[in-house]
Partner chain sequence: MTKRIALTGIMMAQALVLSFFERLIPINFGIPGVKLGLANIVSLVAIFILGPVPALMIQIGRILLAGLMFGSGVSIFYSLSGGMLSILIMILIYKTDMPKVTIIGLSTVGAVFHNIGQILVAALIVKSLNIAYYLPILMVSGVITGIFVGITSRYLVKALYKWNMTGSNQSGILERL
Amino acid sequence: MTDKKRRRNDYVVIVLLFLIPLLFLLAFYAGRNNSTADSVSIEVNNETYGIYPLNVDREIHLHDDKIDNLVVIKNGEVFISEANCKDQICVFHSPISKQGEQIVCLPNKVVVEIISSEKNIIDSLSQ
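For the sequence shown above, give one chain's structure in the form predicted on its own.
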């Protein structure tokens, strides 16, 4: 094989090494669920506490004899600003706004999840 052919083959391999991961990334992002997330679901002890729209700013105080969490909806994002749990992981979690994202406070058994009011076709088929 001549040097010219070898060099050309090297370029082809290098281009393929960049294109293949790029194609996988494009396929991944194209397959993601792009439905509009417009609500937040709050569960306490595996029971739905409430479902709230993301476009209305509000504070939801979850309080009883064991838990004390403050969930804040602001500018289309949700975060937990206060909690009486020891580790405070839920308070330090960044705000969420995309469908499927969650903030979980394990000690207080609180789950905050972004949901969509649209019915996903895949979810409909799997039920």
Given for the second form:
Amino acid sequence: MTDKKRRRNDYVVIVLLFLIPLLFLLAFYAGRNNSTADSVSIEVNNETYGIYPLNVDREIHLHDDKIDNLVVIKNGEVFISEANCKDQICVFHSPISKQGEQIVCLPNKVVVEIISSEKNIIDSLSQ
Amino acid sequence: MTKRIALTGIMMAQALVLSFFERLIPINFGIPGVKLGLANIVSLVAIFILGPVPALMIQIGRILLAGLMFGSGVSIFYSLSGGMLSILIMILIYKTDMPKVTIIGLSTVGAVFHNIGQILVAALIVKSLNIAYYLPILMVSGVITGIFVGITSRYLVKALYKWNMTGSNQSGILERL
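Right, the form predicted on its own is done; let's see the coordinates for the form predicted together with its partner chain.
Entire complex below, previous chain first.
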């Protein structure tokens, strides 16, 4: 039957594939704590549609001949409440509020992302 | 040979049913792209009992048919990129036997590369690498589902081998499970 060496290699592969993304996640969460997330950037078709402050409640209606998405900013959180795409993944996505979080509607090429309007230290260092 | 062709057809149908069944499961994990990967059971079993070429054919057929029957336009490209990357990597590891892993390790690697392929195409479509922010979460979920898919496939291959339901020259696969 299965020899021990194979079994051991299994464990090595699984642990590695588990640890690598965990490290990335840790680095990601550590990196965003010291930033001030206060704005929402909306991108449609790879172009910036607009940047809105997080602390003002409003509804942004993205509308043209093909796309129809309703982005809602409420109580410092952002979500998409309506979309005309078939899969509705963006509508089911939980509200976002932290730096770097995003909601993507791939069929309509809409990207909603939380950003900070001030450049933080990490950003200016990496430029 | 005839048996091999018949088995390939049956398994393609099974893979298609599993793809459909997975869409029926009403669990929303909150993150797009997180899924069980039930169809990968068929791919793994096919690699072991039929060999790489039929496994590749089953994967291509399954994705095209599932995409045409219940997909929506672009969605076929995501499944295709993830599915192709995943099956090719699994076949490569199986063929070269490097690293020497069992079907469970193979399944885990396949699941993770499925997610990597999908993220690559998504990044190409929205022309933003920021979307790679999803990748770590998808990889962790891929490892977890990959282990269970691997265990299921292991039992299946064992049973099919016992009942002599394999392609022509698939000797020695039990040692590699």
